[in-house]
Structure formats: structure tokens, C-alpha cells
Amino acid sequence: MSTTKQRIGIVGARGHTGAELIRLVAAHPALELAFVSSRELDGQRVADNVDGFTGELRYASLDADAVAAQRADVVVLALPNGKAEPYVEAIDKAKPETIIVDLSADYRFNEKWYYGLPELTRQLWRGEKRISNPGCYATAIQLSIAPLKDLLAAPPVSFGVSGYSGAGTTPSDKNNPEKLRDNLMPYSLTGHTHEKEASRHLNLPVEFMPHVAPHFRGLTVTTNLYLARPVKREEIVQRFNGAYEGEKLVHVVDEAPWVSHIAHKHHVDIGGFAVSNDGKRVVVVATLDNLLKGAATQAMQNINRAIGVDEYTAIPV
């Protein structure tokens, strides 16, 4: 790879997310930050508002035409759903050849685009430059089924819980720590976006009921499987180690994680197992950080891959 580093962009960079990959970018070896897009933010020093960064690159508030004309070679929106489209348009006018990832839902339903959970569709990359990151809990729900999707006898059913960065920066219940306070906010009990993904993505019906609590970072999903055979905890085990064997972002472990260990974390951990008397469910629990393995660091695994360096490249593992 030659020493000139690729320019990268970062539209909706206000949000937590924004700063994770500001952080990602700012540690890589083969990336700079070009510009960083934000209204709120117009005018001021990147590194007063991101620990992490150094320099004097400012946010300036971008519309799509001004992000396209700034003609990098990666651009990440990390924008709320249904707001991509323009900036996506305008960038295949002005530089087609530009490498797109794109945070919010989107593009996640979209056959042209590539969806980038590596652990599960590594082998479909065709080096596309139009890649749809998945979502927190659907990256969680479907790492925690992939592995026994064979084996069962009916939908899964998958119980969430996030910390309330989840929830975004635009003020709301779901992000309002007074409301929070010593609850538990359950919210789109069924139809769910990240239900609708999981179960596109496995090409199986998957049922998922999410919650908000009183934690900032980390999620833990909850998935119930009811199996059409009896099975040992030790197969389980042994089929959840083989499919993610020298996966560095997967951890399989043995006790059912906790939501506390993961926060700061870039990898998911998967564990807890539990079979009935009957061998005929198993109960599995994946905990990720949702602005991380999540988001930001899911995105820059993509990167890593569409501009042909190593997947960990800057992620530490």
C-alpha cells in the first residue's frame, strides 16, 4: 500500500457514535480525517470536543452537494434513519468510486448494498463501495443464532436491554437519565427495526423485544431457542466455538456475560448456554457495546476491508 493516506469524512458527527470513529480514525495508520460534518458543532475544534484527537481540524456544517464536492475516498454517514438518500445521490455524481458507509437502517433491506457483519457475510464481499452497517441489537441477535440456525423448531425470541446512548443525542424518554432513573423502559415491542433486519439477515422470522435502562453504554441481548432435537450443552458450545474460531471481535465464553464487563469493549462476548432437562432450548446471551462492536467499530472493520488493509487495522482486539 503506498504511504498516501486515504481521505476519510464523517457526516453526523455530533453524535456518540461520531466520536468513537473519530477516535478509531485518529489512531489509524493509513486513514485522515478530512472533514467532520456537524450543525451543531459548526465552527468548532474537533480535538476540544473528542478526547483522543489532536490537531486543528474544525466541524463544519455540510450539506450534501459541500460533502460531495469534498471528493474523499471514505464517507460515513452517521445519520438518523431516512436521512442518507441525498448524500448518497450526490456522491454518485461527484465520485462514484468513493467508498460509502452508511450507520443508520437505510440501506440495510437494499440488494445493491453490501451488508458488513463480517463474522456472518465476510464471504459475500465482492468489493463493493456501498456497504450498510448493521445494527446494535441485530448484530447481537444474529451473532447468538447463526450458529444453531439448523437446529430449530421455531422463532427465536430475543429480550434487549441497551444503555441509553443507544437512544441517540436528540433529547427524548428513551435518553433522558431523570426518566431512567431506576427503570426499565421497555419501547417497539414487536416490529422493531433491528427485528425486521435479524430476521432479513438470517433469512428466518426472529421475534425481539427491546428495553432502555439507566446505563449509558452496552447492551445485552437474551435469545430463547427451541430446538427440533435434543441437543448437549456441549454441542452448543462446540458449535458456537467453531463458528467463530479466530473471529478476534467474537468471544465465546462460558458463564452468561455481563452488560458491565462490555462498555469500552470492541468485541462481543456470547455465553451463558443454558439447555432445559429436555435438551430442547437453549437459552443464549451476547452482551456488545452498542457505540463499538455496535457501530463505530463494526463500520471501521468494513473500512478496513474496502480500502484492502487487515479488517483489525486501528481496533484494538
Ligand SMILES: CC(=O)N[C@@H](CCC(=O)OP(=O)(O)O)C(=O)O
The other form holds:
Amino acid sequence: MSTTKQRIGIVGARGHTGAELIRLVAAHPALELAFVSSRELDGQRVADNVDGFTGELRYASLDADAVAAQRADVVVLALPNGKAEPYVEAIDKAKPETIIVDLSADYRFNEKWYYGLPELTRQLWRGEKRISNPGCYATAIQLSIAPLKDLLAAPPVSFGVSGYSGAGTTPSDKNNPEKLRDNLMPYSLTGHTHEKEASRHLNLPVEFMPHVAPHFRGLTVTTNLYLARPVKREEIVQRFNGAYEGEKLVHVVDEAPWVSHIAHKHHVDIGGFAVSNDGKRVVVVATLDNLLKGAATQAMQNINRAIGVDEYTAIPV
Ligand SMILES: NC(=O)C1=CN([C@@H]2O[C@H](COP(=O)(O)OP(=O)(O)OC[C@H]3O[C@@H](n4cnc5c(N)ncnc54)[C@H](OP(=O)(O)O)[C@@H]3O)[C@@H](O)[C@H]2O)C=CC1
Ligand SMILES: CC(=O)N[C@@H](CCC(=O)OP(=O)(O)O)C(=O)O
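Could you drop in the structure for the form predicted in complex with the ligand? We only have the form predicted on its own so far.
Full assembly next; the chain just shown is listed first.
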């Protein structure tokens, strides 16, 4: 590993995921922050806005051309969906060798981009410098279904509940603590982007019903799977243990995990494995922190691989 640090910039750095990435980069031995872009926090010190960050770095409001003009080896786009394209185009034109990691859904369906869910797609990376980072629910859904893919008799159905940080900082009912109090808010009950994303990358239809809840961070996905033959619980557990053996960020647990235990953790817990009496139905529960394994931590895994350091560098495992 070279002793020179690689330079990384974050666009959309005011947001929930941008702030988590700033913390991860600050503790990274091979990366230094080149710039952090926010329109609203333009000129303010990062240290005054991100707990635990020290130093004099300040936010700057940079448009696409200004981002492309920065000296950076890696650019992370942490913008709302639908905003990435001008930045990608400007970087493609000015500095095509820059590694771009996009946290939004904008390139998750683009064949030219590597889809970076390392535990499932690590071997598919061919050195691409355009990396789309999976969605938070889509990560939990795919990790819950992948070990049983060949056993399925019907499309799996996933029921998701997310903390409201999943809805970003743009005000809406889904991140309004008043409207969420004592409430569970269903939304996008058919056709959610993560339904399409998980279906595409698992290569099988998945049905997904998301909800948002009053807690801030952490999500649960409970997936019902109908199986083509009767299966004992031990076989299911063995399949999950086998699939994720050695995976530092996927913990296979016995009982159904609780979302209250996963906030601020970098890994996914998968467990439950409740099997019906006839052995042909199993329910799997996954929890993850939507801002970490659902976004920033997964991005850091992808960045680490792209810059040629150990995948878990700077990720507390
Ligand atoms: N929150 C989560 O749990 C997850 C989020 N994601 C995805 O990651 C991305 C970022 O999410 P999150 O951090 O929650 O979002 P936030 O709403 O918290 O932050 C969005 C950021 O983008 C900036 N921004 C907003 N609109 C524009 C614009 N038109 N042009 C330039 N900058 C803009 C905002 O800062 P400013 O206005 O100051 O410029 C802010 O820094 C989204 O695509 C989201 O879908 C993925 C997985 C999980
Ligand atoms: C609670 C909530 O609103 N969650 C977001 C998912 C966050 C995420 O992973 O977003 P992207 O796929 O957009 O990157 C949603 O359902 O759209």
C-alpha cells in the first residue's frame, strides 16, 4: 500500500449518509477528505456539524463542473435520487479515471456500473470505477433470500420497517416525527425501487412492502419464503452459515434479531429461520443500520476495494 493518502470528495455531505461517510473517512489510514459539498452549509466548519470530526475543513457549495475540477481520486455522490447524472457527466468529461460511488438508486440498473453488494457481488467486480451502492432495504432483502434461491416455490415477500432517517432530510411525512409518533406508516406498497432492485440483482421476482416507524435509524426486513420441498430448520441455518462464513459484516444469529440492537452497528444480523409445520415455509428476519451497512459502510467496503486496500479498512468489525 502506498503511503500517500488517496483524496476523496463527498457531494451531498450535509445529509445523513454523507455525515456517516465523513466519520468513516476521518478514521481511514489511506484516505483524506479533499472536499465536502453542501449548498446549505457552504462555508461552515465540518467540525461544527459532525460529532467527532476535528480539523478546519469547511463545506463548499460545488456544482457539477466545480466537483469535476477538484483534485480527487474518489467522489461519492450522496444526493437524493435523480440528481447524480450532471456530476457523473462532468467527471466523465474532465477526469474519467476518478472512482465514483453513487449512493442513490440512479445507476443500480445500469449495466455499465458495478453493483457493489460485496457479500453477493464481490466476484463480479472487474475493476469498474463506476460503482452503484445498493439501497438499504434491498441489501437486507437480498442477503435474506440469496442462500435459499434454488429452493423457492414462489416469489418471496418482504415486509420492511425503517427508521425515518431512511427518508433523508428533505421534509416529508416520512421523516416528520410528529406524524410518526405512535404510528407505522405504509408507503410504496407495490413497485418500490428496492423491490425492482432486489428482483433484478437476485434475478427472481421479489415482493416488498415498506413502512416507516418512529425510531431514527435501523431497519427490519421480515421475509416469507415458500419452498419447493419440505426443509428442516437445521438445513436452513446451515445454508445461511455456509453462505456467510467468514463474512465480517453478516452475522447469522439464531433468534429473530431486534432493530433496537443494530443502530450504529456496521453489520447485518440475519436470523429467525422460523419453519412451518409442513417444512415448506420459512420466515427470515434481517436487521441493519440503514445509514451504515445500508449506505455508508457498504460504500466504504466498495471504496476500499476500488483503491486496493483491505475491504474492511476503517470499518469497525
Ligand atoms: N438515508 C438512508 O438510509 C439511505 C439513503 N440512501 C441514498 O443516499 C442518498 C443520500 O441520502 P441521505 O443522506 O439520506 O439524504 P439527505 O436528504 O439526508 O441528504 C441529501 C444531500 O444532498 C444535498 N442535496 C439535496 N438536493 C440537492 C441538489 N438538487 N443538488 C445538490 N445537492 C443536493 C443536500 O445538501 P444541501 O441541500 O446542503 O446541498 C444533502 O447534503 C439518497 O439517494 C438516498 O436515497 C441509500 C441508502 C440508505
Ligand atoms: C424510510 C425511507 O423512505 N426509506 C427510503 C430508502 C432509503 C434508501 O435506501 O434509498 P435509495 O434507494 O433511494 O437510495 C425509501 O423508501 O425510499
